[in-house]
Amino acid sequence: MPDRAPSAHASIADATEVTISAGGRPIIEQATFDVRRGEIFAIMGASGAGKSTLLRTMVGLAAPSRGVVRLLGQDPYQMPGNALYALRRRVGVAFQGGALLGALSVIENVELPLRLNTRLDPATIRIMAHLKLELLNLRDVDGLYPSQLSGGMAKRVSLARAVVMDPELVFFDEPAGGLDPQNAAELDTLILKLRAAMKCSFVIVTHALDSALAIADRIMIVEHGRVLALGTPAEIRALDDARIAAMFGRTGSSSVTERAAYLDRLTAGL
């Protein structure tokens, strides 16, 4: 089971009545929720439901049309540039496609946030980058380039870069996207390992139901731009809603691993 139960009162990010529009069309409507310190918070929904759009707004990259977003207790859209820069240094983002720079090696990609945002000497930066690669089981790939990586390795390198500055909050867009079940489960293991080692919070945007049930402390389901449900995995599974039941039906009861058993297997040996 996860090492640390999140506080019921301490929020690290939240949204209040947030509406996000594009071209006059609402993509997210009146979303209200909070992310608690220490938890893994999963945002789920079908493709096109607005999950990634909501993530960009939470990160501070796209202002909402209405409502308020707070990140680490502050509204990123009401801050001067220097304060926003300092706030973003406390947050890590792993993008859906990895967004690795093809001209840089793995170790250079992971080092990049430290080189751009700190005055640490190159030797210290190299050590810190290697430590994060080690945490993500990437011991021998530092000299490779993104084009030489498998999909699962690229996801892990992107995550290593996102956490290299020891952020308090990490956003991860579609960690299981494009991965086979084994690689997706291995990445679940590493997310749990990082949360335990770094004492950080995660917001994960995903369509992978098994993954969300396995590692998330709470799940928010978005449908057609609106929050359909929000609760623990057990609470979500217990809801009497045909739309949510259909999500479980597509997975099949025989293939959905019970959360406790799955977590025991994932965390064995950590």
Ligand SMILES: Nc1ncnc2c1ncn2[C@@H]1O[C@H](COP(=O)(O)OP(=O)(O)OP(=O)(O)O)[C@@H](O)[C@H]1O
Given for the second form:
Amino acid sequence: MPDRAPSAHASIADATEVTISAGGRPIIEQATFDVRRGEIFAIMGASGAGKSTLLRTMVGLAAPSRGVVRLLGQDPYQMPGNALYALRRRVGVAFQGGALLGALSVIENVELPLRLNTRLDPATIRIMAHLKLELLNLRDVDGLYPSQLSGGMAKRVSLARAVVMDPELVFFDEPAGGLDPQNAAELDTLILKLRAAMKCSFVIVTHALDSALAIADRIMIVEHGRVLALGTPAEIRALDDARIAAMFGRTGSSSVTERAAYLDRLTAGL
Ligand SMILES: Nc1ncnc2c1ncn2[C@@H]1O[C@H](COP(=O)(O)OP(=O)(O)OP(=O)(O)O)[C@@H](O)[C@H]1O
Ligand SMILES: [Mg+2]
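Write the structure block of the form predicted together with the named molecule for the protein whose form predicted alone appears above.
Next comes the full complex, and the chain you just saw is listed first.
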């Protein structure tokens, strides 16, 4: 498909010259980018670069000190509380670390957004939560508590909870964080499967370069709070900026054939 000008793409979320301050200093400076409907948009960068901070601002949880954020076409910081509430229901978030409630079982954690945001009856809510658990290869874990889950399972439960309301856009902070390569690859498969099944868009924050190159439509690299690069995997790989080259130098698998092989492996089970 020929590349089109950015204005020809439908934006599902965007930031214009966004600066975010915390503790009296700028954490993100002058960030401008758009996330397009249907795409998997990866945010990469070293620890402390400001990725989670940016994500919190994108989802409407922390206002920027300068600039404008739009979520599903609207500025979450310029709308009345009830409208923001309605907007947030169309967006799913899986926070870094999972943020599962330890006192609730797996099924209760996944049901929570439906219980808080809808008037559906408990039996319907249970069925809907079950469907998402099954979609995420989680069977027979309903009664377990978060402390009893493996790292990979906890990530998937957190993702199930983020998508239980069938959001149009899902933010996922560190899907692969702390996981072995096999579990990380399984999450990549599941993200692709969810996008195909639910026709949603994803913003994923990740340190896993192989994963970003394989499943993301575009990658944005943040360094010390600034957008260092933004482009397709091929464009990012072609950049010769020394700092980006250093990031890529850490991985041995960056060729187009290896990307295709990785995707083949991931999608074999779909
Ligand atoms: N509320 C806050 N007050 C002061 N400093 C903060 C606050 N929130 C974040 N920071 C600082 O902002 C910087 C970026 O933090 P952030 O959590 O966004 O990084 P990150 O890119 O997500 O890192 P990681 O990859 O380790 O998750 C860090 O130096 C952090 O200490
Ligand atoms: Mg983070």
